[in-house]
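Form predicted alone, single chain, as structure tokens, below.
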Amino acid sequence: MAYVSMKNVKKLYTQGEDDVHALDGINVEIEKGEFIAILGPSGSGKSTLLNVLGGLDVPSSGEIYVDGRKINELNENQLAEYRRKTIGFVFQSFNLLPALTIEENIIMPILMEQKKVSMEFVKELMKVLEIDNLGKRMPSQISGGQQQRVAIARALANEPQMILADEPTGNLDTEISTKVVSLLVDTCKKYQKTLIMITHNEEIAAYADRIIRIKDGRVEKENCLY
């Protein structure tokens, strides 16, 4: 079985008297270590797909397997554990805590898990992402591109198996976006993480192993870029 398998996944919302099919029978398989770019117009279901895969929402029907585990049958406590241990999230907003240093922001998820922090790994991660000289600074003292790299380091610090990124460069200019995505992809490859990224940017999507295009809650097309 593929590392991620989504079988006829549907997500139905009710708005007044209307039913909205955010996902309308999604069938997707993703291998461990792949980088998948998800493209599609606004309202096509991209973020909903990421949310149900990340355990932030539950599908109305269908099956979602991650590493052989059927996640849409997990209870709230099991879903919370799945999010903490399996998934690293990177969003368009950096969501750094302004009162903590860069290093403290990165290790915060590990401390919340009450796990021992491997500062050797954190330092290595910061070096790979080219933020190793920023550890003692505050978020307000660094650029947007640097803040997004800190957010990426934070997502990877707890050593999850899969990174879900929702428009991670949406607040950055083109030159910095390219740099940040390049570092994200290289870092995920280095540590053998599965990366699934939503983007509107075709140039960024070109870094992916495959592109999945979503329209009206359905997979419209898949391109293999090996």
The other form holds:
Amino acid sequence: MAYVSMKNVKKLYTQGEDDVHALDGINVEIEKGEFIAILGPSGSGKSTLLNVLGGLDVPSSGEIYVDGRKINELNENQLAEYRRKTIGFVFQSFNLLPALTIEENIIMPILMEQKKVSMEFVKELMKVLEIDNLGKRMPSQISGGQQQRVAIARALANEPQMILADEPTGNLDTEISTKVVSLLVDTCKKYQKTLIMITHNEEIAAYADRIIRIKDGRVEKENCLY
Amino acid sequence: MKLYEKLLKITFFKAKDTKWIICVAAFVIAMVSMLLTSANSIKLSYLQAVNQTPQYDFVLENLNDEQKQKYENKDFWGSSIEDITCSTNVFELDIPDSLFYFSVTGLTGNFEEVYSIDLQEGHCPENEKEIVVDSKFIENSGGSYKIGDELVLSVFSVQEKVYHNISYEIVGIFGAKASAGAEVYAFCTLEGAQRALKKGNMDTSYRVMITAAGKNQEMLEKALSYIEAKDREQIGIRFNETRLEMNGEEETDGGGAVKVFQVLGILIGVVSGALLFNMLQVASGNKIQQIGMLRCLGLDKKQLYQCYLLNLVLYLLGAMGGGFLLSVILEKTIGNMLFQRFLKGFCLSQYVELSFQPSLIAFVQAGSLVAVIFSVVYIVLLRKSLSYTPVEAVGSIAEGQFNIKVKSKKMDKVNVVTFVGQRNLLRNKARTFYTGFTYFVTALLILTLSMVLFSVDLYDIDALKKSNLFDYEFYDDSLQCSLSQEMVEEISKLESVATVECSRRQVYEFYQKKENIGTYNEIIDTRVYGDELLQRICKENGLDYQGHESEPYYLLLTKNNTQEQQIVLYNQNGNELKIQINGNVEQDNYCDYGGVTVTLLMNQLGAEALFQDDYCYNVLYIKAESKVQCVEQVKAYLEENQINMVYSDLQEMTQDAKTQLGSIVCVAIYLMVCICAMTITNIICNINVNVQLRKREYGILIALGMTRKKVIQLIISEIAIISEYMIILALPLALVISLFFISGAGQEINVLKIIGAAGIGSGALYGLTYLLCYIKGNRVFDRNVLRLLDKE
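Follow the form predicted alone with the form predicted together with its partner chain, if you could.
Everything in the complex follows now, all chains and molecules, and the chain you saw is the first one.
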């Protein structure tokens, strides 16, 4: 069985009198350790797909299995546990906690899991992502690229099985984007994590093992650059 | 214009916080208006009472007949005097075959003006046979009297020891004043009063009330110079008597109440300011990004100021409108109820009837005060919001000004709630300070009021001090019965009777003379106590009875703080009897009777010396072995011996007195209700500041895998830490303020009760905070996490 399996997943939003089919029958299977790039025009349902996979939202219908576990039937506390242990989310807008230092932001998932913090691992992570000298700074004192790398480090800190990145380079310039993505991909490969990334950038998508194109809430094509 | 229309749509009409801001501001206006209305009602009631009474320029009191005739003569004063009114002192005329009596005054002049009589039927007396009576008397008599009826009253002749009847014709009925209590009044002409006094061989003293033409102070002084020097020492002279009297009461009573409200109004104003600040801080936090975006789009600061100041005007208009409606509702319901229930007890003056008088002025005052505070806070926060660069504002970097000097502690095995909570509090010092300050003010008020309310005795102090030595007091109001020593001994032998003390009240055989002021026979009251009880009374008044048991011992009970060494009494033959006073006391808690000026407490030997062979009793103080049987047995004995006595159950009377609340406590309860309402609103605003502004942060934590329960714990822990520290900080100051109130109420300071009260107040405040955090947290985090992250 695939590591991630989504079967006929639908998500319906009601806005006033209109129904919006954000996902309209998604069928996807992802193996462990794969790097998947999700492309598609704006409003195609890419972020919704990532949100339901990451347990941030609940699908209207369909089934989602991750590592044999049915995600869409988990209750709130189970979903929280799923997000803590299984998922590492990298947001487009970084979403760092402003009152914590960089180091504290990174270890937050570990503290939530009430595990002992292995500072050696955290420091290694920070070194790999080239943010090892920023530990005592606050998020407001570092650049966007650095913040995104911190977000990546945070996503990896608790050693989750899967990283979900929602346009991690959307707020970054080209040069930094390339660097961040390559770091993210290399780190995930190094620690053998499944990486699912939403991007608009075809060049970045080229790094992926597989590309899934989404249009109008459905999978249009797979593993094709066109 | 179109630009501002659009801007107002975005910034005001479609903004989510508009309703909340207007509602809170309206609520604050309504609360402050209710408070001001209460204070103004007290002041207005006093002013109305002052303005209703005639404005005499000065009054001569305690005149004898000869002096009255001299000073009521206009020719004596010359042309400077406009009007002279004369009245007798108040004297009693009994209603035959009943325990009731009238307090009667005879006077010249216009009855309705002089004593503010509200004549409901008939007319004022015009000759010596006419009388106007209180409507309370008509009601109590079951309508058996009406205008035109004969009213027969009786006057007691001290010399003859008999009652003489005197009849009047009822020509008018006036409305009884609520402040008069149970007392019943009647008015007649001066001649009518003198007719009654003559029958009873009584003298009275007179008052002459003078209005001077032009009300010129110099002329008054000159007029007074006509009064002979020797008279001036003995008669009472007061300038501007009515206003002085009213002002005097206003200083000590109504004025005191108004000042208490004013002081507490300042505190309420501070709480209101804090509440408004908190609320506007939330609003401004939401608006920072909005302002940043508008500036990015090209709007300049001037345009933004104009736009947001228009918002301010609209807020204030909405708040005033809403506040007016809410204040009308609050005042008609809770305000009026609270005022009638609690503040009426604050008025001690018989001249004043307190009434709740809502007025537009109070609302305008409240609205203006709140508008000023609101505007100042709003403009300060607006300026701060506009001080950031557009990029800072849009990127919410403006919110990220944290203190980075806090060192990170060891980060293994740390509770994540404590970890995040501490850092949030310590690194965002501005927000922590504002939240803490508003909480401090709230805690100060709540703790002070709870200490006052829960640690004072909510009872009438005098009632509490009554001992339980007696269960029943048997007495004879007609003063005709007499019990001999043998009878008292027989009663004490009754099976259900434990102890009997006895006394003789309203003694007419002896009287005091007051020469040159108006000679009249002052009834003296005597109370004869056993040694044990007399020792108690002495101790309560700072005296020592020990060693005096074997000699006549006399105490003089007086309310006017005099220290008499000796009093002189006269018997019916005019013979003088000098009594050496062993001590002066201010209170006798073992007798409920009071009403005569001179009261002598004495031991058995003192009674024997005073009365000699003519020694009998008309009051019994009985302690029962068996309460129910005691009443029956004593009554049976008295009936058998044809002695007509009634009794009062002292414990029941004490219980009734216990339900009275002191004036300070009344005000404290009234304010507690107002402040509790504002406290709840303030705590909710505090929670909103910490939750609403940071819901994105909490969304991040949930997205990272924190359960909603833990997020709620985080909110609670942050605010709970602040509330704990602020309660601890507020406690000493609250203690000092409450001690001031408690001692002002004349109560003893009970440390244990104060500690207990502080505990109750702190616990209630902390518990309320916890509960509101829990409710708010559950409401906010019931939403989809994406909405918290603003991803939807």
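For clarity, a rigid core is taken as the largest C-alpha set superposing within 1.5 Å between two forms. Quantities reported herein were computed from a predicted structural model and do not represent experimental measurements. Positions refer to the first chain, counted from 1.
Once the rigid core is overlaid between these two forms, residue 99 counts among the residues whose Cα shifts by 2 Å or more.
Lined up on the core, residue 16 has its CA atom moved by 2.5 Å between these two forms.
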